[in-house]
There are 2 protein chains.
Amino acid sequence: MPSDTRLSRMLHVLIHMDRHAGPVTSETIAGMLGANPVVVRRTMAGLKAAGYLTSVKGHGGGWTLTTPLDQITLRDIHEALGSPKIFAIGLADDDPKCLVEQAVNAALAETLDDAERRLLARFGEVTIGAIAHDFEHRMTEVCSGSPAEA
Amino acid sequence: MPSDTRLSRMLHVLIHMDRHAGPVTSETIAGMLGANPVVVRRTMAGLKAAGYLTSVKGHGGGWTLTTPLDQITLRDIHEALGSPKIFAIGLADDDPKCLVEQAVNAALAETLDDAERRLLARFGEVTIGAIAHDFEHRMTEVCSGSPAEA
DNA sequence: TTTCATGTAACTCTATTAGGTGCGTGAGGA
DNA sequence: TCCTCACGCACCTAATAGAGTTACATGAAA
């Protein structure tokens, strides 16, 4: 049901790709994403140019990373993706002549502003390596075989 | 350009209707909002039915305000509208079978629920009355020399 | 009984993400 | 050389949700 999912794919994409070596196609993306492949190159194009990873046509062509995944963070990923927009929430006018309006929007914006401060500064402490450790370790815990779980 | 504002208009509109007498008119709110009547009954419904205000029909009818503004925080109306969506951003799926998807999930949907948290218990903090001071104090400061009403 | 105002159903409009088709471009391989 | 693969992009459609709009029923007051 949610809007965009674009940083969500991403971060998904990019800890297959840091445990796939050589290129990876949009098509092979497509496919792990459940996705569309033209939707999977038009998402990565703000990654590529963020410098995060390059993309090679032809033959054997493919997406290929170019950075550590521990020197990603999520709001590097949120900024490469063009800063979207975090809230569904938003004021009615963003410049409005009633005084009584003024004074709504100055609290709902300062309310919604801190919060978003303080969403971006946690994502730009969550590194993605951090998350494909997570998984390495939720790899681990489903192999022990110590609950009885799926 | 945000999507919902419903939570805006509803602050503003309270506010007004704070500090005028007798009933108003969807036609006089939807006015006051720049948006148009239907919207502002179907908004102002959930209002009504939360106890805030009250609706009469027929001849000098209209919206009533039933409590004082400093009992009503932010939050109280975005539980009346329904407790919309805060974020735009998203999970691609929410019971994905992908252990790196369900390890994105994890921290995407932990930092997520945290901002969502702490926004709610800040809504839960912030009254209309609050708000309808902070106009006040706006008016002093534009009409210092003689108090005018709007 | 006429008028006014809410209550609702059933549309359209708008904005945004996502899905999809087609074609151009470039890099290999045969 | 020629063909195939894969990205790049233009341009469409689909799905979703808030907002706008029309139409009509309901109920209360003049």
The other form holds:
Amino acid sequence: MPSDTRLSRMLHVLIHMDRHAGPVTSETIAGMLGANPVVVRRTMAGLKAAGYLTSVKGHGGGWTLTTPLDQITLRDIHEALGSPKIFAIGLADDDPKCLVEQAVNAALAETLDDAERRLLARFGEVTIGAIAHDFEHRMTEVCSGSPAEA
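Can you switch from the form predicted in complex with another copy of the chain and show the form predicted alone instead?
What follows is just the one chain, with no partners and no other molecules.
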């Protein structure tokens, strides 16, 4: 099963958008991600519905941030993307009457649920602004000067 990279990709896009003067087109974002503009629009629609972006169609249009990055958490974006499944690990249901399967599933379900709660709680503590600040710090170290757009 391939990894769902939408969260990582959208965080990347949002940080670039924050540093871009004016709206960013779906075509520009698609070029950055190596994706189809239709897929970009579909993905960005969730962020728009959640209130983090706005869009304007036509010449001079595109996507614009409506919320400062310091006010958006990883969990916010995860939820705006439809709360994709966190783990690829799942429970077996080959023989629901099997007592071994029941015991295994109970232990796995409890453990996975706990891990997901903890991960989502941590996602709620990390802002995209903090990630952007980390980027700026890394750029300063690499460039030995003022941060620049990568």
